[in-house]
Structures are given as C-alpha cells and as structure tokens.
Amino acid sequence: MRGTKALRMPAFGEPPFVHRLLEWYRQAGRDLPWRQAPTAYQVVVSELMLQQTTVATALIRYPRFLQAFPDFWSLAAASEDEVVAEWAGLGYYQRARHLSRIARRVVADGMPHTESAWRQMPGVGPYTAAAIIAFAEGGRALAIDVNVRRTLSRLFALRDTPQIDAAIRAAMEPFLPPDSGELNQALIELGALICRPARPHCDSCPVAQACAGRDQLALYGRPPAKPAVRDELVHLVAVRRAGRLLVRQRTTRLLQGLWGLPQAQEHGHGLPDRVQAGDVTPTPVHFTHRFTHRRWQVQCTVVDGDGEGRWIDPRAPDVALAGPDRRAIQMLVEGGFFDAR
C-alpha cells in the first residue's frame, strides 16, 4: 500500500496501457517514504536528494533528514552550514544549499503553486516543478525523468533528438488525467524496474503489447554517452598539536562549504599558512576517491605545527567533513598517528 491515493479506480474510459500500468505498479511498486501521501516540502527534499543519490542510499537519509528539518520554516531557520552538515555523505552539496535557499523563499514570499513558479527556485528543473505539482498538489503535469524518457521514448517509438521531452509530452497529453500523481510514479517505477537501460524485463512488461518500439529497442531511449573520468592527484597534509587537528572550510566550488584538511598544492612547499614545520611524518593513507565526472588518487602527510583554521578531535570531529577527508582522517586515526606522543 503506497498511501490513498493507491485505492483510485480506474476511471470510466481509461485507455488501456494505462489501466494496466496503474494495475501492475499497485501490485509491484516499491513501498518508499517519499510516496506517503507527500507534502510539497516532502517531494522537494526527496527529488533533490535522489537526483545524485541512490535509492537505497536516500531510504537512510530521508528521514535523518526530515528529522532534523520537518518542514520549510524549520530548514529556513537553520544556517546552510547546518544543512550542508546534515547532508554530509551525499555528495553534490549544491543541493543542499539550494533546499537552504528554496525554504527561505518559501517562508518568505509563500508557496508556489504552478510549475512555472516552481522552476524559479533554486535548483528545481522542469522534472522537479512537475513532480511537485502530480505528486504534492494533485495536478495534472508529466514529470519526464531518465527513466520516464526511456520508457515513453520506447512505448511511443520516439527516436531521441533535442525535441524529445516536447515529443513525449504530445505522445502522453491524451492519456494523462486530471490527477496525474499514481501515473507518474507507474511511469517511475517502470522504467526503474522493468524497462531498464541494458536488459530489459519485457516478458514481464505490463504495458508490452501497446509498446510501439518493442522490436527494436537499441533505436529508442538511448542513455547519452558518459563524459571521461579526470584522474587527479590530491595530497593533503594533516597538521596535528597536542592530539588536535586543523581543517579549513572549502571555498572552492567541488566540495564547498565543507571542511578538510589543507591541500599541499595550494600552499607553498606542501605546507599550510604559518606551519612551524616538524618532522615530516610520512603515511600509508593513499586511495582513490571516485566523483561522477573525476577520480581523486589521495595522499595524506603528517606535520606537526601550527596554522591557521579550525582545530577539531579527531577522533569526533564537531564540522561537516568532505568524503575524502573523512577517510583520510579515519585511516589516520586507526593508524595511531594522534596517540600520546
């Protein structure tokens, strides 16, 4: 059971593709948070989140995360330093400052109400605007995902150009209903778990037979080739006293607003503003950090000495960390290198 609106039957004339797509994503849907009955606040938080997070990822931290800001005014209250360190883990931390920045205009100036209006906030596409309106409002709007564009693009044989979001939606228009929410989310579900990318399931397909490009699907809902991975080299230094740390708030655009370690490429000879520099320890803590278009090789140096930023335990760091340092730092917990000297 996804909520009420699961309990809808069929209207009069409903074309049939439809009615059994509804049919089957009653049955086969996934149970997720986001789908009870959800509040426009609900559906921004849960589309941001998923759009660079896996599902079985965002079934966690949903909730954490509406935990810690249950609504608008409780997110526009906080600093973007709180939000951005509640979304520490997730990756692509634009995100979370454009949530910060959606709350403030919403306690603001009010709730929008279109997906034109909603397209003015920060962070929120034409999927997103659309969402919000079928999910959270109750109308009628087409939310055109990946997976939504495979499987129209399929279902309708609609060869992929530039045009294709405008074609789908000329496709759909006769078949979406006044309350388009349960539809959308069919679309979602299936593509997610039926009409997938490589492979997909069509002898399970509920809507197989009205599939215009069954027969040759390599033509349709081609994924758009990935950009290469840029491998980087990244060495940062941990500066240690007296069993402390020092980090820095990131101001560069990858990464920004959370904290780490110095970079040795930003400071002359590898060291950080005003370091008194000891001996240089060197560690074992080298690895690869994967981001979705580069690849950071790390490494970590050890100095003892001083400088300028933020000085944390390192064992319970208090500041929202980058990934990349946050395993650093554990690696060189773990490898005793802040024991009693």
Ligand code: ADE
Second form
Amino acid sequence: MRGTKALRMPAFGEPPFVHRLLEWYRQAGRDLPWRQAPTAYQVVVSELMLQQTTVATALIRYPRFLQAFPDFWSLAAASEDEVVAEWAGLGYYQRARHLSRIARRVVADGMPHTESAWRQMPGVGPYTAAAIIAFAEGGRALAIDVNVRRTLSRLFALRDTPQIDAAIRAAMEPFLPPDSGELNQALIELGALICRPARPHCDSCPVAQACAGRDQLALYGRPPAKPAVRDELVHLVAVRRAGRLLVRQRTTRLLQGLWGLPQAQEHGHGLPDRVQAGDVTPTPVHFTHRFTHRRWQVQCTVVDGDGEGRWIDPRAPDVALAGPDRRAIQMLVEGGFFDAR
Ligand code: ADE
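For comparison with the form predicted on its own, kindly provide the form predicted together with adenine.
Once more the chain from above appears, this time first in line as the rest of the complex follows.
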C-alpha cells in the first residue's frame, strides 16, 4: 500500500480514467525503492536491471548496487570488470557494461535532458529514455514496455501491428500530463498487478469501465511468441595444478566478462586451446543449466596440466564466476577432486 500519500482531488480537466487509475495506484501500488523520487542515475540502474530481472530480485540487488556505486561518478571510476562483478548472478551482463559506458559518457559530456539525447546512450532504448524523462525529470513522456503495451492495447482496443507503439502514443496523447512520472508508474503497476497477460483481473480493474478491449481480450495485447530454447552440450575442462585451478574470462556474448573453466573444442573432443595436458580424469559432474533462451548440458573433465589463464583456489574463488562454472567447481571440490593427495 502506498497509503502515506494524501488523496488528491482530480486536477482540473483530468480525465476520469486517468483519475481512477491514479487513485488506485496511490492505494494499491507497491512501494518500490526505485519509485522514491529517483535521480536519473537511479532510474537508469533500476530500469536496466528490471529489463531481465524480476522485481523480487531487484528489491535485493538494486539497493546493493547503489551501495557499491551510488552515482554516475563512482560508476565511471570503476572498471567495467568491477561493474560486471557486482552484476554477477543477474545475467545479461551486457547491461552492466552499458551502465559502465553510460556513466563515463555522463561524466565526460554531461547529463542528457531529453529522450532523444538519452537514446544516444549505449543500451538505452525508447522505453528507458522515456522512463528517465518521466520519473527523474518530471517530464512528459510515455514509457512503453511489453506490459504497458499489452495494457494500453487492451484499454484502447488496438490490434498488434508494427506501428502499435505509435498508435498507443496517439491514443494516450490527450491524457498525458506535463509531469507524467506517476501516471507511467501507475500504468506499469496496472500491467503488473491487474492487466496480467493471462487471466487479467478485470473485476478489480480501476479502469475496466473505460476499457474498450475488455469483451474481446483475446484480440489485444497477445504475448509475442516465445523464442525456442536451444540445447547445447558444453564440456568444461578443469585444469588442475598443485591444488589450484585454471580459469579464464569468457568472451562470448552470453557470459561476457565472467570467469570460468576453459571449454573443450569440437563438442567435447579435443582439449581447450592453450592447455597442456597430463593425466585426464573423467568426473561425475553432469548437470543442466538453464538460461532464458538456452539450455546447457554441462559435463566436466579434470586434467592435470598447465595452461594460460589465471590460477585460483577452487575452494575460495576470487573472481566473478559464471553460474555454470561456479556450480561445476563446487561439485568438483565437494567430490574431492582438490583434496590433497
Ligand atoms: N518493471 C520495469 N520498470 C518497472 C518499475 N519502474 N516498477 C516496477 N516494475 C517495473
């Protein structure tokens, strides 16, 4: 409940549907930390985080990120790897790299103050640019993400076409106030709590009376087809030397910047490059690691040898490990593969 705010009379000329939506939001909206008079920095961090991270996780990680990097200046002073390390576990690490680059641009060139200027920043699309202007600048903008698109498509009975966002903007134009932050948050909240993708709660919707699509919801705001999940066989090679373990920084887009075990080439045949092998020991380490659009079938072999990379203590890794690698290393340690012999 956001019960701390005084109920407000409708502003002169405020349309009834907007008024009902705002009243509902003040009563029922969640009190989320990124909604408390955020700065542009806080909006950038929270909106990039929320792109691929649930609200429940962001509630823990957003304050932690702000503690590590309280503003653009502290973020710009950190290396990209330090920012990626703080992002560990959240996935989609390109977001952390974008944050780091945005901070450096802000420090070098000054803070943008328009949607179009924000959109020049790495990783900032139309949604995030509009969110910054609406939430941090108190400006007039409409932030359309997948949930707001679904909600407003239903409300105005707009069919999905390549021009759907332009149609939504045109429909909302008469209703958007000069200071649009609260209305944008209310639309996000309506999409999250009431106008759900499947089985929306129309009976408790504050704007059901105004909803043009209510009787034919199947026609509007249909979820985009989910991309297929791809299965991949990943063979990790734990190179062992004097109780230490060889790790390398990953360079592929999926886990870029995170550290992990070298990967065997040719689907499990052939050693990783720049590794010299002595004894090779198979292990019972087999597991499935799910990413959003991929599923890794991981297996792991231990090799006594040498190679290029960084040598770590597998019991106390001091690098930001990718999820599957962290799990494989933990299983190897628990399986006694690093016990003194
Ligand atoms: N998801 C994306 N942006 C959000 C916001 N500002 N509040 C809650 N959930 C969100």
